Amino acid sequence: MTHHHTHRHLPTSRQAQEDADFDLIIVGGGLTGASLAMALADTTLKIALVDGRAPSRPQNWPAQWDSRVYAISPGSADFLSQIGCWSHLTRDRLQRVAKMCVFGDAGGEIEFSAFEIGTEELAWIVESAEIACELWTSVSRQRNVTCYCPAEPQVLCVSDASAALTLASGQILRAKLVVGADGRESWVRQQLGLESQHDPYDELGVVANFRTELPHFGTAYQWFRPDGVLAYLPLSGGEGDAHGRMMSMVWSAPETLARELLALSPEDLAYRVATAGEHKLGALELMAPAAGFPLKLVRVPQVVAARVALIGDAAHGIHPLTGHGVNLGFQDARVLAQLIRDARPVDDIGDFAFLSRYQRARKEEVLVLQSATDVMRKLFAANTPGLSPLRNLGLSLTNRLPLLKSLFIRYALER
């Protein structure tokens, strides 16, 4: 499939000068913003999508793989199917996760298998660029969407009846509702003065893709180590690879270690990662330079205000320990789209009381996931003597209690 053109969506010169009225303006055309627009494709709503730049694939795609990957839950895959995106993803870039093995730092172990709970997969591992480009291509063709890209928002004014977004070009877009889908450092959130609590972890997520000596057979691995959390996520490896000899590594490590890892030669890094992962997939070979990004927890107590709603990372940043951040974002988009679709003609979709229903619907799940990943991270990061056997006992016990375990998995899957 090679229908990924990124130049079609540039605004025409006519658009570029005129102010315009919409029902909904989405700031941010990443995964959550674009999926929200697609979820409203068959409505009569006029939608504007504003972004600084269109997503692009790695330079020598398809030979090169994006080192940022997502673990897409079955619930998110279902949502992406409903909005018509999933079927367009390149099949041989999708990897089904059939099993997950989690190891504590003192021998504790828990294994989740899709087979055990009668489902086909625990998650799908997909490159970030694969989904982003696919969503963008669909949205830029969507008849009820006008893409302003590249465009930079400059001022956001909210009045009783509508919101006005002024772009750097001087153009003014007006709408009943503005959705901030513009990431962790959300401009929309800052414009409104919506509070956000940033809790830096003083950690970097180090990501890299490796070829593996042994096939992964669709298994994901995670190690809670004294020096951070290491994950091996299986990659599909493209067409010529039946059993999977490629994986994506995410090592959430304290900053000093992370910098050390990023400075290693390809051979040394491969050896370090293979050793840290108990040589589960044999010898490793680095496919492209590793990258690091800072990790932090972002809590946003209020994700709605009059005329504005936040979705995705603008509404919550969580530790990537579980790979679930993106699923929370898709769930935000799904819930908000459904609320807007169910609105009666008399409803004002930018009204605070109306939007509060979205906030209530999302609050609990976001809190549970943020707290759970935060607690797990702190528990495993604490070097308190005596804690290690406890947390490992917890892992092994859960493994022996099928009911508790299937609850865990179901929770992760349905999101």
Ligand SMILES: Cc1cc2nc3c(=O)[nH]c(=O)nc-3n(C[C@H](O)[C@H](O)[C@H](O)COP(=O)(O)OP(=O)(O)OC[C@H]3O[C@@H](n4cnc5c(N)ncnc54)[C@H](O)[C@@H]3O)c2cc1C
The other form holds:
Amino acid sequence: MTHHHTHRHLPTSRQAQEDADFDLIIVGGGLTGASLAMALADTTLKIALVDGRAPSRPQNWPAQWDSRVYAISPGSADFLSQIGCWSHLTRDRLQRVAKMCVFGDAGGEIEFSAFEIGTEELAWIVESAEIACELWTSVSRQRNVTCYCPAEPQVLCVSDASAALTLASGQILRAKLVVGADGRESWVRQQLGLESQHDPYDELGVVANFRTELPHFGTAYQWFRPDGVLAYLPLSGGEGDAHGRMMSMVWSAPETLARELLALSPEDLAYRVATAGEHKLGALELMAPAAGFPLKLVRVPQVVAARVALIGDAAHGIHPLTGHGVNLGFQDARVLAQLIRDARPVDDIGDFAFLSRYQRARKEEVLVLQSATDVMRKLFAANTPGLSPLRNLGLSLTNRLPLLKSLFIRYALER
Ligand SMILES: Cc1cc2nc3c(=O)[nH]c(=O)nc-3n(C[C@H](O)[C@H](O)[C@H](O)COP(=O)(O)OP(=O)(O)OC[C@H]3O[C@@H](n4cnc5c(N)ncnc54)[C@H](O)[C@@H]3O)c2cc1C
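Now show me the form predicted together with this ligand; what you just gave was the form predicted alone.
Next comes the full complex, and the chain you just saw is listed first.
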């Protein structure tokens, strides 16, 4: 088998035509599914990775930037290093966040820096497509991973001894364990009838990238405004932008405002975002059309069942307020991979009791973060009716900022 070390195009499929037996089938080759496969790539496990479509970089890449970016925590960056992905990311598209400035009401402000907590960075800002494509390319080079893509799963049957996944092509894949890494509306979760509680936030996350008049020097900004939470995340700007004159905006806005923002001309949107951000980075210039994503809280009380485990967004949906979504997913993959790697020969990796260890290991962090983010959002939502007691106590938005700081720091320090 030859290993290619450079890929100009992303491999889309290595489609096996026959029925096949595996140790593990991963449905969903997004960030968390592909990272799980990579975390098990140097084992003897036979892995199938099934996805409807391969990730792609933006058109006109590298000139164009993906408008969906992630704040990758230091812990997730460690994990991506361990699985051999981090060093392959394009250096000049990674941006270190050295400092964060958060603004409340009436001029209130709180700052925290990597220096202050003794780390090199609070997070890294990286395009979603950059990580997704790198992971996908790496996964498709692994000799113990077979990619079924594009493939459409149709039926999932679980029996005492194994699980069987039937694809639209008619092929049947069997394995001891099926991992659902297929996102917020997880097909695997639905097939098994695993309960999920959905609480829409009636907000859209509006995202867009801008060139900025002033350099950001690695600072992220966030404003808690009466009309939602606005963040400016620093982008590296790539080659030729030594000072950092690019940023990615995420505005979690009530649906009506979000629709209004999305309908603005590029110039009007740039002006609106620059004004809402107090011109911290000067005038803005929109680089590509903005996009909006509906936000919701998704709680999944049981993330394992016999022969099945859920990871990533399939296991939890969270408000992007603190930018933790994808980091939770990477930690799911890391913990599950470690459990599987530590399995003794007598262990059945699809056994419910075995998988329950993964569920127990992840439960608390997911719960704490989901609840904390949800509470934060409610605390900072300026016009939430049920919150008058807080107002009456004189808790201004600014007084509530330290809560937020401790949440960020706790997460930044976690490895
Ligand atoms: C506006 C917005 C901003 C966000 N910002 C941040 C942020 O700043 N920081 C952060 O950490 N997180 C952020 N998130 C959350 C982040 O996008 C998710 O947590 C992350 O993408 C989850 O990864 P995943 O691999 O679990 O799922 P997904 O990325 O959804 O991947 C699922 C994969 O499964 C495949 N798939 C789905 N269904 C099927 C099927 N039936 N058959 C086959 N394949 C299937 C899909 O093709 C896809 O490849 C944000 C989300 C939104 C909406």
